[in-house]
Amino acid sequence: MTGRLDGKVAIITGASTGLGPVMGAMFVREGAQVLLAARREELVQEAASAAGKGAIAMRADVTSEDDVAAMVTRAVEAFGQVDIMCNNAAAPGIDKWVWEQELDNWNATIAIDVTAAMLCSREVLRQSMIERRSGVILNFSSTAGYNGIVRKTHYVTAKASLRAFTKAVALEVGQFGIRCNCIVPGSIDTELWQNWVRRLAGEQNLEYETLRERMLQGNPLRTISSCEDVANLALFLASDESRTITGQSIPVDAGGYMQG
């Protein structure tokens, strides 16, 4: 039986907790070669063990010009060649009023969630997929672009960017055959969400499970998306299923944010 990627190399990034690992065990169950990277080395070693034979690790700061063209030179080394960039760092700042808001943390959350896209973007591109004249690249966005949250002014400023940022490649390598999408996940149901809504819960006296539910409340499917929701999205647009579908920016939320 064949697997929905058959043949196909990816790159992941952020893949040291939360989506990225799951997403480089789904990916490679669906027949793909896949390199996993993130900052934390030991953790990312762990997720490429973990996805088992067909994926490689490497510690990379994704913020750095070296270090992207680096991950990019080794894919392509190991694999041959890159065809699926999964643009997944992210960093949720510091949580601020605009009033407070520091140039450190701004300009930090920036670098990671959207500058980083750029860099990754640049390279498979330039190191493989002009040249072959095919390939995906996947940006992870938020919701949070669309709605705001406050006190995150930085983060949600980030996500929306890389909604136009997909707009713009997809019209530029659209000609060689490349296609750029943009998911946007709501919630995720991982460690990082939970200790960000204990904290909101401490601070206004409310119980953690409250909370919860409180937020789960407002949207219509009543529940939250887990990194196995997310990443059975991305793997369809990785796949040659979504062969004519590029520049197009598609929550995974619950209904939380409805397009249209």
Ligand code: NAD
Given for the second form:
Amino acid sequence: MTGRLDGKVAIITGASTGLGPVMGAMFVREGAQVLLAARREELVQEAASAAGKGAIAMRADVTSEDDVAAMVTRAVEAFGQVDIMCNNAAAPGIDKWVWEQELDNWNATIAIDVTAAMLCSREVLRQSMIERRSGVILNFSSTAGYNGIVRKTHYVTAKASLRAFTKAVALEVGQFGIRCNCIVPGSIDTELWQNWVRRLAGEQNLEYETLRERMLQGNPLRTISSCEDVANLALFLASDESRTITGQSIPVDAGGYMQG
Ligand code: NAD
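Now the other one: the form predicted together with the named molecule, given that the block above is the form predicted on its own.
Following is the full complex, with the preceding chain placed first.
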């Protein structure tokens, strides 16, 4: 049976919870060899075991230059190359009105949500992609970067800037046959999102289910993306099926934000 990623090697960061492990397992099923990286070693080991043969795990904090360099080196040593870099790791930071914003919260969010994507992209380009004249870099933004969300200036600023980063990288690396695109999820039905909605519901004296339903009804498709829905777009953008698509930011959000 042929897979859509046969012969490819991928790195997925932040691969211990939510979308990362789902994407890892999907990539392995499609024939890729995958390095799953995250800070919590036990969780990422579990994710690699669940993804099956072809997946390995490694502890890496992607805000650390040394960890990022070691992560890419490990993938090259284990699998010989890196074809796909998924800059999935992220953190929402602490909710603060802008007049309460604290520099530590701001800087930490920019470091994980933006700077880490630059470090990982830089490293795969240096260690594998430019030399091989091939590769795909995927950034993971959020529709919060289009619409804004109150008390999240740090997060929406970080996520919006990933779209500009994607365009500049795509411009630079196109000459080497390397593509860079940005996936822009709306809500994904993960623990991260559910905990956030639970907290908002508490603040508004609502049941979680009531607020969740209200939010879903706000979308044209009146639903929410699963991790598989988002991973499907990542799979397409990582594969050669999208070989002439670069520099694009593509929402996967049940129609909540419509571009064009
Ligand atoms: P998640 O929190 O479950 O996964 C992100 C992972 O990144 C976590 O496991 C976290 O521990 C890890 N991480 C944080 N800092 C790190 C660091 N310094 N080094 C390595 N790993 C680190 O989130 P998710 O719901 O799976 O989201 C996946 C992607 O989609 C993220 O980029 C997120 O911002 C984006 N997104 C999610 C939603 C949503 O509703 N869940 C909405 C829009 C965008």
